[in-house]
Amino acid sequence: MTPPQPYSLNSRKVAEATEEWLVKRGITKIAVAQLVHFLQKDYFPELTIDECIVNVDAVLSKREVQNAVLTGIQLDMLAEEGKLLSPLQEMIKNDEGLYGCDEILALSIVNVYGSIGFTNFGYIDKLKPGILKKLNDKSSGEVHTFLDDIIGAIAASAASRIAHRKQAEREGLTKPPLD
């Protein structure tokens, strides 16, 4: 009998399970691109699409953030499948305002791009812009509270990307921070 073979995790099939768990859940670059603008236009008005696309790239390319989105989208379906034990269930599904673990997990996706990122989540779960907007209303029986608040914290982190990116570049820095 062979002994069994050691547990090895696959990066790039974490990489892709995340895409596709994002798409899954009506979740598209674009949409997470255009939240990213929302929150730094202002500061940068040359800052176009694309270019915030290539830093929600490359922050889901992390593997904190990675984690973050597989383990929040987990909880989501199984809430909308009933299948958590009570009170979990309850309050999972209902976004109870006390149950604050759907912003921690978003929180640990934020730390990784420092302070701006803290406060870029914080302004723009507030507001719920663009696609925060879908994802908050319940009509549709869907459950999306953990997502809602990992899809801020993906926008954040890459509006803060930006911004450091950004400044790096005004200063002539060859490699910016926070990459």
Given for the second form:
There are 4 protein chains.
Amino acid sequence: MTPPQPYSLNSRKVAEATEEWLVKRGITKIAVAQLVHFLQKDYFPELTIDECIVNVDAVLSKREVQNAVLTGIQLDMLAEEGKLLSPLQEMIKNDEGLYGCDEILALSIVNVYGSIGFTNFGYIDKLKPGILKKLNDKSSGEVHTFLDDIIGAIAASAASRIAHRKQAEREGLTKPPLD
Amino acid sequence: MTPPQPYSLNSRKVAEATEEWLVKRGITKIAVAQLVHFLQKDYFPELTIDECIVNVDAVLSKREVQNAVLTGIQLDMLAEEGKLLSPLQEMIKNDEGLYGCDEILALSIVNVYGSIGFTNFGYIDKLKPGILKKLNDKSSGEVHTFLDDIIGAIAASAASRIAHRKQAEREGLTKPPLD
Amino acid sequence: MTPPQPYSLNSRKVAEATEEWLVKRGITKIAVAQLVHFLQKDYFPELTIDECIVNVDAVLSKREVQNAVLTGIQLDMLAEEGKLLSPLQEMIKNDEGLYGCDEILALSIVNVYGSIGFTNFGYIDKLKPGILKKLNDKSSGEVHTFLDDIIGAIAASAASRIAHRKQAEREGLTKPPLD
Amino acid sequence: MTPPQPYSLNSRKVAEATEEWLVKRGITKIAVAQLVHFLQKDYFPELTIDECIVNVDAVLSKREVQNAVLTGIQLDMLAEEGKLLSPLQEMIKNDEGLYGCDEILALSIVNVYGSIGFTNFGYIDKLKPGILKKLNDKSSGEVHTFLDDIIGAIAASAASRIAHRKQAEREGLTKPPLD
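For comparison with the form predicted alone, produce the structure of the form predicted in complex with another copy of the chain.
Following is the full complex, with the preceding chain placed first.
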């Protein structure tokens, strides 16, 4: 008889699950990259969508970000299936205005690339361009209370990463000061 | 036939659920008050457990705190029942060291009473005195990955509230500068 | 000879200095209240400027907020007078894009009224309506690198406070769940 | 006559100033590395001081961290010279208990390496081992209100970085999931 294996984290599984869960919830990388482009195009007119995708990938490679994505999507899915306890079920299902744990998880994503991302996060979270509008559409029966904030936070973080990198390029530095 | 009622938040239900869920998960107010007393007794030797309870109640009356308590306990319970998706299930069940969403929710509690609570939160979260030790005991089969951080945060917040109030008393102010 | 008096905080002086320094830097309460009104008028069409002022006052009565206001204004003034050391002097004077300590102090203000204020803070900080536009005008020779974020944060916090209070009113609660 | 050059950030100068200001304020890298070792030695008994120095250097290479270090040290120095306006001068000079902007800047450092660092920051900030004890000694006439929290935050961040890297090593990953 094999004894139970002690728990051992497998980081690759965490990274893969993050990719898979995002796809399952209707998020493509291009859709997130378009948000990044929307945020940065006025500052860097030559910025391409491909460059935005590279930066979204970099943000998604961080464990802190993966943890928030998995936790937020899990809560959205459980609320969609009606499996949370009342009154948390109703608060998340209805994206209740005084419930702010979604913003909190989102902010933990933004923090990883530093405070200059706060503004972009709030701006995009209010305007809801592109994929954020679709996520925020309550008529579908789908619940994306956490995911819309999380996607906005990933886009804001990728925008911060680009701002740091572009400055490094401008100065001819080989290593960017923040990654 | 009655049409479905539109969603309308009932704050009293949120507050009551917070109290009930804490009791169900083995948390008494005295146990939290003892953590507060542990944190503040050296600064305010005359501080009583009853005074600590009053301050714990004040912290628990905030919606921001209630949201974090309900969300954290829900995730703990689902992990205990094995109902989360892998790998999130394993990360929360095993209180994985690189999983930090529990600390993030806890910090959102501390923030409400201001930055002077960060130190107390970290200190108590590391030392695990009193009820925190019991919550952190992995041998029971219970999962309190979120709850132990949340309880530490509530105690740290109550300690901050006491620090603000005691200063107001010392100066003879009727209204404390932070509540 | 009188021995030096031990330091003892006078909270009233901190509160008064906050009011005075804001006035000295060109901030009127009506200007901040107008930002609050801009943020909340679509949700609460009956909201008056007077009501907004009451809520701005409540935010400004918190020590955590006063600390951030005084610290931010002090740094702005020193940068304006050229009294900071290089390269911090240049970074603050020029509101350098990769310098984020202004956003950090601002976020500590928003946090006091909870995470639902993040979005409003970022939104207003990007759009720069009303007084924020004037603060952000670099041609004047004045430096408001910290102050424009701080004022945006105070307005976002007052908006959060209103959201909590209006919900309490709607439910007929006498005590709002967050203050 | 040469026209005035438009402002252009020089990241190398920011990084160099960070190193210089830390030295000028009595901070050696070994002293910070010893704090990191203190935090992590029980989890990684083979951890060397040299390894800790490498991780402290990595934390110090981030712009977000450099911004906080420069801002905090500048405020400490101005308070030491009595050049801040009252009552901010007295609050910083006396490391006033209800003044929390030092903790806020410190937390912005911890955030860059994710939420698992909060606990270590609070713990070390309370215990004040090694160099933190010296920084906290009020009898010297020196003011380190910001710096002691900042150094604790750098140590906590380096500890987080080590935790992420050690996990990556254990799993045989070439690229750590968080840097």
